[in-house]
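First, one chain by itself in structure tokens, the form predicted alone.
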Amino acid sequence: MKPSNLLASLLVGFSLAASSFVAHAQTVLKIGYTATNDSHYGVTANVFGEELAKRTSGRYKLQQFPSSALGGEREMIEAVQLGSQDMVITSTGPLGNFVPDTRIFDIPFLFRNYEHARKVLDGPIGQEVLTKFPAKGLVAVSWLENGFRHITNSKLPVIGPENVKGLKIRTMENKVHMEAFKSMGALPTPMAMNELFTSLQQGTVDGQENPIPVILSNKLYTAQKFLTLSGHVYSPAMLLISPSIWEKVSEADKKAFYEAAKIAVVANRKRVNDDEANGIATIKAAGVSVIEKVDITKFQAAVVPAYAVYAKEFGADKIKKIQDVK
């Protein structure tokens, strides 16, 4: 072969090598989260994972690291605010210091089951707080959920309010939620939850509060000895991904992300589903003494001076809002 074909050979071969390489480039996401992978984060992130994949030909791949593997959740979001991690999902614990809108679905006893809590956030209220989210250095993705929260503790049953006073209580983050706890007469500890298990097993708290898919998926029950389905607050759970990953991402590709999140909605929350119905029986099972009969009037009458504080930092009319949704 003559040089000058052997030259054009080598040259139509590197272009069509680099065609074939921008065609199939890969951009790898690191997802981070708390709970581990066989919970309902890690059904979120693998069903997510999953359909961005096929809705993008593979350009898009999660790279998974479960179990707090990149610290807390506010460490998270922090680093997906900076950029040095791409996605988290988290719980809106801690949210609220980042998006002061998201604290108001922390109000305790704001949601009636949950039918009512999910038509809110995927109603006009809900959609219209994630756009409050770029302005603060972050990109909404979508709502998940945690579920209903329950009161667990190592010290006796809490049948109502008045057999809380006293307790340290291991809170989230999240003033609204340590305002609720100081009406019922609680001593509030917030700490993130990568430090919660080792507390509860030193006695560094009594006891603490989460959805029953947590409380299964982090084997607190493991290390106490009451809970109490008190369903006291509705915890909604989000997928954050970084604003320097989503400004390169293509019109065509933001609705692969969008559609591909619809998909791991429903299997999030089906997850919570089979979790709050199987999840019982587990922790029955490790010995925990269940109280499943609860005066749910009685807490919702202790935390009646909280809906002052509420009413003042959100507006009566927009808890009404919430309240008023069918």
Ligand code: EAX
The other form holds:
Amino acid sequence: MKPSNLLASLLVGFSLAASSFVAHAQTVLKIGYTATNDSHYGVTANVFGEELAKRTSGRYKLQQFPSSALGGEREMIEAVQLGSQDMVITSTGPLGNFVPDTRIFDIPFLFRNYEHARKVLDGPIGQEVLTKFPAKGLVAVSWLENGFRHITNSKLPVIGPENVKGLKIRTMENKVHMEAFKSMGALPTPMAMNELFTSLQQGTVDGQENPIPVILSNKLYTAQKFLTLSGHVYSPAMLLISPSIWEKVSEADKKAFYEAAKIAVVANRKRVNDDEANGIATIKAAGVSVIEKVDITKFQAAVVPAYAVYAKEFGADKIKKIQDVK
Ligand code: EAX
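Could I see the form predicted in complex with this ligand next, after the form predicted alone?
Below: every chain and molecule of the assembly, starting with the one above.
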């Protein structure tokens, strides 16, 4: 073989090896969330990871960081925007500070029940909001679910809004929620999830509000005396991916991401249903007094002043469009 031919075949061999390396290269995606792995978010990440790996022949793999190991939700969303973190499962809590269009879904007493909320998010109204993310440096793979939020506290049995007057209640870093609690006469204290447990223990705040899956997974019930099943607001969640990753994903693999997310959301919602059905017994058994007969009409009346603010921000017609989904 002439030296020039030898060089040519070496080059061909090298580039073949390089392309087969590319075809088998594995991308490990770092995903963070605030709940434990044994939770409605953990189950979502597990199923999403398995389904994605299956559909991409193992080219995409998840590395999970549960329990706020990568920080609070606001920090994680920022990191996903910057590309220093690949994916996050987050509630919409702090998300409105990045993509204001998500805020409308944080309005209290907007959704009648789980069926209503899921229908809106899966339908044209919810899907349209997903298209707003790229302009804000984020990619939304799918809506997920955190659940209807309930109030817990360590001071008194809360039956109606008059009982939350003057209570220091931790809210998410979300101005829609803060407005609602202000309307009820509470003192809303915004705080990241990873600071909450200690704040409840030390009495920096009297109470907080979260869905049953979070109260269970983060063991918040061990630091509270009363749980009021207020269901005052639905808390959507979301699976976000960094644009710096997304722009490198092939069209076929993007389909795999969406398909995997579709299966993960089924598991996510099933776990929320199961926690709602079985979790309250666990909370009661731990000695928490659970108030099931709640004065919902009074709570709704108490947030009417906040609705005036929401109508101004989002448009009364847009709110009505969501309420009208049957
Ligand atoms: O996303 O911060 C909160 O109260 C959220 O519900 C929690 O982090 C789950």
